[in-house]
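Just the one chain here, the form predicted on its own, laid out as structure tokens.
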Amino acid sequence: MDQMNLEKLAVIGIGLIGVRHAELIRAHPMASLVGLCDVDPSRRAVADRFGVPFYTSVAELLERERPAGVVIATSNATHAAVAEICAQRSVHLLIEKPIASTLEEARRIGEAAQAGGIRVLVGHHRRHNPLVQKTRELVRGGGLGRLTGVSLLWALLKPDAYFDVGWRRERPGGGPVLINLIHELDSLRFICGEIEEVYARSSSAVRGLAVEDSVSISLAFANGALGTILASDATPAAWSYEANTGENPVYFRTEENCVHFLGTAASLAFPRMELWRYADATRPGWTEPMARSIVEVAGVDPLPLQLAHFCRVIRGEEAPVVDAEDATRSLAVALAVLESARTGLPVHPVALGGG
């Protein structure tokens, strides 16, 4: 693509994921990286490595570099303030998940986007993964019959150094529910449909931090299906989306399944895409032999696909796969999990304002 047709993009927040976004933009044929921004002046070294200007002021970055879009990869609690600055200057947004730390902040982003006439894509990047898209097709298209339930296990060990970053140890943005399970909850909404009720218990017994290290969640979907999630970031375990899909090469790969989708006609083990059904569909029952087949899907890194989609969103060629309103509903489910764990009572996400 001609250099003049590349989308000028900048990244705000140069932590681990911010650097990853910068790498993707630099390598992508539809985009060019025009600047990096971070409140920490020591991050200038990252910009120097990429050979692009560095700023500690979002407004100055936007004024001088005039990007068509920015990636917001700052801490969750700052998303709304940064988004408002960008929206005032008509800059389109790719916001890392979750969209914000609170529903009030999420609504501020939606209002700012509407007032500024900009488009917002939220980085629930797994929706771009062909494995997730095929699973949605099977579940929603009736390939499993009627969905009855889903069981998800997310378990791994975060190293001690991970918690050297202060916000990861504290509310409102820290803890695996908002950092990690927001992905799982969004994917389950995308695949199975809306979540009407959650009932959760959490524990901080291992590390004793203000945020949870383990959580169990019961889910009720609008279509009548039920679900469970058991999660912990304090155990050496082989069952997590990250480890099992190989989507992120940083994680040690384990050839296991971490989600099971149960239907009246068949069941699916994800991400190995193992489809189980009776060998003779006319003779169902627990005494009858079952057959396993593999649904062939090529797993790919969804982040470059998300970036290409963002470029097309900027051009007005596509609507955001996950817009601010959609992402706010996923945030509401995650916050309902935390509220249920706090109160010991079931919580309806819509009652929190996430409908």
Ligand SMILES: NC(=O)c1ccc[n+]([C@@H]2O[C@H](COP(=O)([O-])OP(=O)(O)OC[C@H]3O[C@@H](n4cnc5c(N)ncnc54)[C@H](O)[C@@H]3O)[C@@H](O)[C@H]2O)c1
Contents of the next structure:
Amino acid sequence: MDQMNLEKLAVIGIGLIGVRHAELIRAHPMASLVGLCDVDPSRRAVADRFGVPFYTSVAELLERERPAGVVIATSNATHAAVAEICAQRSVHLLIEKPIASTLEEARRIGEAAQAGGIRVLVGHHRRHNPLVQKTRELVRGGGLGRLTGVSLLWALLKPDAYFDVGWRRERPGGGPVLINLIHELDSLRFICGEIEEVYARSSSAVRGLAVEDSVSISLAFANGALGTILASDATPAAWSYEANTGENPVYFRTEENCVHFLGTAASLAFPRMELWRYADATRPGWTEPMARSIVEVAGVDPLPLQLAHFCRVIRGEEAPVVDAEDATRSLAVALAVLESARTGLPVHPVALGGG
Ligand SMILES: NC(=O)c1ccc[n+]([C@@H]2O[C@H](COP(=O)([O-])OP(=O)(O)OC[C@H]3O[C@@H](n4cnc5c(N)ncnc54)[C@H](O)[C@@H]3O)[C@@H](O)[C@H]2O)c1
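Having displayed the form predicted on its own, please output the structure of the form predicted in complex with the named molecule.
Zooming out: every chain and molecule, the one shown earlier first.
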């Protein structure tokens, strides 16, 4: 593809994940990196490393570089304000997850996008992972029979330095439910269907911060299936999507399963894709021999796939796989978890206004 056909992209917020987006754009055959923006002037060094212009003002970046699309990788509570500036200038958006830190902000993004005639893709990148897509195909296609339940474990240890960044330990916006479990909740919605009710307890006993370090969640899906999640970012443990899929090489890889999907005909351990069913389908029952088979799926880094999709979304060739409305539903589930943990009562995400 010649230079003329490359999508001109910029990144706003060049912290932990913003740098990764800049690297991906730089290396991608469909895109060119035209500028970086961060309110922290010390991030100029990153732009210098990439050899692209640096701005501390979003408006100035858009004015001078005229990108077709930007990646918003700023802290959660700033997504809406940045998105509004971009939408006013008709710049298409890839917004990091969660779409925002409140439903009100998420709605503002949807309205600004409509007013500006732009397309919004939200960075729930796991939906581009073939492992997740294959699991969805199995669950939705009846490969497990009727889904009865799902059990998910997400446990790892975030280093102390992670919490040096203020917003990660404050509400609204910080905490593993909004930063990490939003991925799990979005994937469960994608694979199993809508989540009707959540009931949660949380604890911040390990670090004593305003945000939770552990949470247990009971889920009820609209299709009648039930689910449980146990999550903690304060424990040395081998069971998390990040460690088990090896999707992001910065995490130490452990060859374990972190999610079990249960159906009336078979069950699946993810991400090793171990499918368990009775050896003789005509003789089911707890004393009968079971057989394990592996569902073969090639591992692929989903972030370049997400970026290619964003370029096609900008060109109008594809509709966003996760648009603002869809991502707002995932946000509503995450907020319902926090609300349930706060009140001790079950919460329907739709009742929060996210449905
Ligand atoms: N998809 C993923 O796997 C993934 C991984 C990590 C983070 N994230 C998401 O990406 C976003 C950023 O997370 P992070 O950990 O990289 O944060 P970070 O704090 O490391 O970086 C955020 C950067 O944004 C800048 N910033 C804040 N407000 C700004 C504004 N109004 N305009 C311009 N720059 C601004 C900050 O100065 C900082 O450099 C969050 O929404 C987070 O949830 C996604």
